[in-house]
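Form predicted alone, single chain, as structure tokens, below.
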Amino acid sequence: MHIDFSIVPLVERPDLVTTVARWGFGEWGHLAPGTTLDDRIARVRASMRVDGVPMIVVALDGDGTPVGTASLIDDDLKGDARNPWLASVYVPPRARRGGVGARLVRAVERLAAGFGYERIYLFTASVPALYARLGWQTLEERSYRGEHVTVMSRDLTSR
């Protein structure tokens, strides 16, 4: 299925605070527990930004509703020094298989060089294989929060 989408800072859309935090919250929230769907909120809100880290973009098809979603961020993994982070890449299911989570990718890694960065990292519990297809070396497998994760990194020097 080919979705013809664009891809936006979330500050553009503001009326997506909400669905991109649900999002978030539905996929990933027992990875922190304690965490309400409004700390999610307020996080998102917090990364409605163009000028650095955090950042949150949004995928939209033609008729402006969202189709995915990802962020870059400072700190992903607790006590891990490396940084930034591509983080939180959603496409909901109906979305999936259109190319929608590969631009994503491909959209914060631009947003980490542009800032500077000269390499950006990622842990994934369920695709790892999306992110190697994606040029993405596995840096290490490990245990976080009771999950089995591979730690990955991207060369944003040689892209």
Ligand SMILES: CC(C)(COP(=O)(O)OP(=O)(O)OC[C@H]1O[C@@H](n2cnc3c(N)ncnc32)[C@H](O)[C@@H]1OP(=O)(O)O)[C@@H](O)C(=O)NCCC(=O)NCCS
Given for the second form:
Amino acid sequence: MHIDFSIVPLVERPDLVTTVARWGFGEWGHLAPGTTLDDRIARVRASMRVDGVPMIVVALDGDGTPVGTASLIDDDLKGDARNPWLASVYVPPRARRGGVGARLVRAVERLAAGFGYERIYLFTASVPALYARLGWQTLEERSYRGEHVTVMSRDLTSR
Ligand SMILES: CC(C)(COP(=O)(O)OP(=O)(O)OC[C@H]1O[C@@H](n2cnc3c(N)ncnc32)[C@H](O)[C@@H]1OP(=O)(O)O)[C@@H](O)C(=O)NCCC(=O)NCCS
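Since the structure above is the form predicted alone, I would like to see how the form predicted together with this ligand looks, so please show that one next.
Now the full complex is given, and it begins with the chain already shown.
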């Protein structure tokens, strides 16, 4: 499948705040019990900026339909002092396996490098192989909130 798409800061498409929050809530809401969709909407709103962390980007197809999102945030892994983190990479099922996810990862790496960071982190319970293919290195595996996760990082000075 080939998808034509572009990636823009969420602040350019404020109408997509609820869509992005719903995607994240549906996929990861169970990891933060007690958190509501409204909490997530508030957090997404607070990431509508272009000048630093936290920041969210969205992928849009040729018609402007959203086909994915990714975030650059601090303090994703609670209790871990490392920052910043690539988080909430999500592509809706109909748009998967067309390269959108990989481009979102690259976009957030570029943003972090542009903000002056030399290293960026992520943790994933689902797709460590995807990030390994994109040049990320595994730092450790651990359990986090009942899931087995892989903590990975990417050196932004060697991109
Ligand atoms: C993971 C996800 C973002 C991938 O998005 P995508 O647009 O399908 O990814 P891409 O098409 O850019 O694929 C990038 C690479 O990862 C591989 N890949 C994609 N999905 C994969 C999966 N589920 N398992 C293993 N590898 C996968 C692809 O083969 C591709 O490698 P290739 O180009 O060498 O073939 C998407 O499946 C998703 O939103 N899943 C649910 C949420 C999630 O798990 N997010 C990641 C949280 S850390």
